[in-house]
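As a starting point, one isolated chain is supplied in structure tokens, in the form predicted on its own.
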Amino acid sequence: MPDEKLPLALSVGDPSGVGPEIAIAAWQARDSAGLPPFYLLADPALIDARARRLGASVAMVETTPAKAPEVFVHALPIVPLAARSIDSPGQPDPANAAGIIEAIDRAVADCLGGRAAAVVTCPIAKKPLYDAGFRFPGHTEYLAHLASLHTGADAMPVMLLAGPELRTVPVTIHIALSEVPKALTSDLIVATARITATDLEHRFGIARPRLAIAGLNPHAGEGGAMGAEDEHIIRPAIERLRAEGIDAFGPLPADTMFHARARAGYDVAICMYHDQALIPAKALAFDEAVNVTLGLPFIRTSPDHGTAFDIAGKGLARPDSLIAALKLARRLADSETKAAAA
């Protein structure tokens, strides 16, 4: 059970990507944003190099996490990481691969054993990690290995796209929008909306979350008349879901499920592929979304955005959906710990 008291565990992310000078600028933004305090799993002198490469005035100290909240007043409190980084901003480096998983580790384990009351990551690239080896296809499947490493317990996670506005979570997530029809069944649609409304009422504090499910055709297929899916897939899934008392309705057409009307009628939208659920979340708030893991046990939050190889030690990457992250897992551990305690 998270503790209000404990800080948040914050990973490095890629050392040639943003993650680095975010982490700094939330830091710098504590006051003004009002955060939550935090620690920094990384190489110091590979965040010292990014401060002094993009002229941030930031003391920084070396501590550990029992230790941050006091650290974090006054300096960024960096936890050290067994392996050194190359700081080489825009050229991803398979040599940083190492620190960029110690500290994903690490972050795990000081959350379930009791040192850091959530996990936000800063963003990861795919191909670095496969270059040196790393097995699997991202970040959410890694950290739910984790999971199931220190529970014994295996762990579906579930994608949600968290902002000021609009809640999605796609059932199927990094696959080619040819596979989407195959690889959607009724048991998926079920138990990823299980997982979301157990988690949006455990964790984010709603009574009895109001899911809206999108079709997968135009116009959720027409009857049957622009393909089988949403009659023959998603709607017996909505029936077993009401059946169970979970608050499901749909299939709905996509093309009118996301203006501000028809978002008053729900808690969550339930999208059947990446960009479907995607698109409107970024749409309607870019740089406040956040990725939220579900189905987890424990917290975990990421900005909703990449490495950014493009502007990477550039000085333009603003922090505001780290920012974002930050204040969601603090805001969801507190959430978790009272209803924990009723």
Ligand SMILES: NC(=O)C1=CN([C@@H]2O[C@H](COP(=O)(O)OP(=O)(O)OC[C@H]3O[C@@H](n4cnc5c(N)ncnc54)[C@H](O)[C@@H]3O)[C@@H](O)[C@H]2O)C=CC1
Contents of the next structure:
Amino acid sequence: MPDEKLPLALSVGDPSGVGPEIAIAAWQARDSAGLPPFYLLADPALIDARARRLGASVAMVETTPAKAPEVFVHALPIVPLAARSIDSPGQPDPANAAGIIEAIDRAVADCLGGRAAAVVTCPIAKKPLYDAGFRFPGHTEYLAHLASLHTGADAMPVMLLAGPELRTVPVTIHIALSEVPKALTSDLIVATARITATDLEHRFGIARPRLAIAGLNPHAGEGGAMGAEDEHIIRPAIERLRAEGIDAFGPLPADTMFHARARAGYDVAICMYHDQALIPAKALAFDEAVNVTLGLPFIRTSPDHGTAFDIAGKGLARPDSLIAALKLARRLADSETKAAAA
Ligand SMILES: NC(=O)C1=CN([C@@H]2O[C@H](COP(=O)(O)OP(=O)(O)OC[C@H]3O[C@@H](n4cnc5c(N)ncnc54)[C@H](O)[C@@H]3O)[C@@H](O)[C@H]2O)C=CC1
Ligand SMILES: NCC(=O)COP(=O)(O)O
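For comparison with the form predicted on its own, kindly provide the form predicted together with the named molecule.
Time for the whole complex; same chain goes first.
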């Protein structure tokens, strides 16, 4: 249970991406945005180099999680990594993998060790990490692995994109589109929807959340004429969820379930693959949507965008989605604290 005085732990993400500069910009906006205290897990030399490159005048102090809240008022608190990072914006380098992973590891350890209230991650690019031997598809799956290492219990991670007007969950996440039909099972849909319903109720405070379940194929299969998965895999999953008392309905044709009137009828859209969930979320709210990992024994949020190598180091990156991620992490941590105290 997070303590409301604990800071948020922010991992730097890929040093060649926009993570360092959106972290700096978020700290600079702390008062106007009403941000809760956070500390940045990073190589201090990297953050100093990026600030200089951008001509940003920012006070930084190397510190500890415990001292971060008092530092945060006047300087960006940096909890130094053991690994060094290369400042090469736009040029991802597998040599940065050690620092990227150390920052995530330490954020999780701080959170589960009672030193941080929640984990917030700046974006990582997957390919340079794979090239360095990292064997997890992304943060989402790696965080579940870390949770299991720390607690000894298996965790099933669920990706939620949360924006002001829409929440979406992809049932299959970081896999090729050609693999989706094989990976999609009724068991996976049921397990994903259960975790979503539980976390929306207990972490987001939505009593009996309404889950709109998307079909996989055009027109949700058109009665089997355009694919069998909607009737043979998705509909049985919905029947099982309803039998458990979860307010799930569908399968809905995905092309007509995201317009404003349709969205008014549900709290979350459970989608069958990555882009089915992330395209509507980012199209509606690229600067405000937050990536949240459900199903973990700690809170994790992230901006919805990626490393943006094309603009890294140019002073063009907007910190808005990171700011939304920091605020949502604080809100979720505080509601967990209140629920535990009640
Ligand atoms: N949470 C995470 O760690 C995420 C990581 N990624 C990774 O990021 C890498 C790049 O992915 P892309 O598909 O190119 O998506 P991207 O989100 O990095 O960039 C897409 C477009 O949005 C712009 N953009 C992104 N963030 C912005 C910001 N803060 N301010 C202004 N413009 C911004 C970029 O300049 C680019 O034109 C991939 O390797 C992917 O794996 C992608 C999404 C989330
Ligand atoms: N497209 C979303 C994404 O790649 C984020 O993944 P993760 O690194 O948060 O698991």
